Amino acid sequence: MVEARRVIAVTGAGGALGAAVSRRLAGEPGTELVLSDVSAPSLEATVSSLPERGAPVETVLADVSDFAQVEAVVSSAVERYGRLDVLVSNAGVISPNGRIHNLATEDWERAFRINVLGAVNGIRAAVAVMRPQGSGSIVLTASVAGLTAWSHAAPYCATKAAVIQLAKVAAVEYARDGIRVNCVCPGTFLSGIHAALPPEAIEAMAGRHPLGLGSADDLVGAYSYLAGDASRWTTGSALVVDGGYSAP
């Protein structure tokens, strides 16, 4: 019996998350591996940490809010595999801490050139491929904080209430595609951002997760549900994994 491949493509995978998710899909069977991320050394990182596997990792560097170099993202994918099964657009920045006030005007256009126009880009790159095929899934990275409101931190919280948005619309447009387009909405998990953190500090965030803070791992089911057939029926999700964070 063949095994079944499926072609996925990460954005972002040199960070904690997407790393995560890159090494809990190279885990999975049949599956094809298309990297990418702004840092060279992250994404070289990455792919050391990824299980042994057969198959090759093709990996490309790429900014997400150039609508071109995520277009060479899956154009690698096709080239080398034939085809994109789904695309993770993950790639993705935190806002400056600071009220709306003292914000500055770059602060929001970098927020919203990566982290909204990162996810048009890989929406518009991923549907050339996957209207032809009739079939495909893409899964965004939004996060909790689009569903609910953090102080000093309104360039996050508005760019991922508009990735969550851009899910759903998407998913309307393109269901009769074949492609699915849903978004993992996490709570706070540790990575390196937080490494200069006080520990009051640490404290705090965790204790607004009933389930206290969590890892990156902890985030890596979602991803492969929604990549997944188990998922066939699920589209315009807002999948939540925070820990209990929006609970209360």
Ligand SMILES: NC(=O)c1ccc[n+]([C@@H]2O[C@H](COP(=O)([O-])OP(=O)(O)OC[C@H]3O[C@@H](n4cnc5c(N)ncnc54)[C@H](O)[C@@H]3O)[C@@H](O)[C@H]2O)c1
Second form
Amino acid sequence: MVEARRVIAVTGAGGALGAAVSRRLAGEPGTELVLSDVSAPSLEATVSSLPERGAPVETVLADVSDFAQVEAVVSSAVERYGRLDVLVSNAGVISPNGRIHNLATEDWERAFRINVLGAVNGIRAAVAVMRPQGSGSIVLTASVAGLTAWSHAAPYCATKAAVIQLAKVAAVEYARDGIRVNCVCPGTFLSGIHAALPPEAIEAMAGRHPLGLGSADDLVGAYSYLAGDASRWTTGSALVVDGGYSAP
Ligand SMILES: NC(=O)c1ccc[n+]([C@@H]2O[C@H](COP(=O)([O-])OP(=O)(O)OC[C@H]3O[C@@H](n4cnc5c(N)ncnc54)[C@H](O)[C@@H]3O)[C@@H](O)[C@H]2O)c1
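Alongside the form predicted on its own that was just displayed, please also present the structure of the form predicted in complex with the ligand.
Next comes the full complex, this chain leading.
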């Protein structure tokens, strides 16, 4: 039997979650990968952590806030593999700790440019290829921060809420083109974005997750599900994987 091929592009692939998702998808049969990040050393670290006999991999350095660079990620999938079946738009940044009136315009702009415009750019670039194919799955990384209110993190919360709504609107707009759009809302797992946080803050976050803090590997099943055929009747969903954080 000929194995079904599936071409998957992942942005933010150099980070904790992007690397874990890439490793998981690289191990799934028939997968061909394009991994992208703005940081070359992080991207290299992810590539060297992939399973030895896993998927073929192309890498592209790209800043998701720049549409032309995201287009180049998608073009690289088409040039090397001939198509794009799945886009995991995962790159994201946290905003500085501060109340709304204390944050600078640049803090808001950076969060919106990377978290929201980055996802918009991913959708625009991906649908240009997926619409003519008549199929595709787009998975955006949102956050429970887009569903619950975190004091001192307004830009992050507002941008992640926007990502959830963007997934829903895109799902409705592209369903007739055979394209599904969903997002994952992770709770807190330790990664580079927490590098500046003091241990007390991390402990406090852990206490608010009934199952404790997660790891990036606790999230990969959600991405595998939304990328694959098992979720063929799922679109516009915000899949919460948060150790119970948002349950109370
Ligand atoms: N860590 C958490 O607790 C948590 C919880 C919910 C959601 N998230 C989301 O998960 C995603 C991945 O975050 P992570 O926790 O793995 O953090 P991370 O910092 O380890 O990874 C983020 C990656 O995105 C890349 N990146 C940053 N700006 C970029 C840009 N402009 N263009 C391209 N790449 C860029 C970084 O280089 C990095 O490799 C983000 O969208 C984040 O908001 C994280």
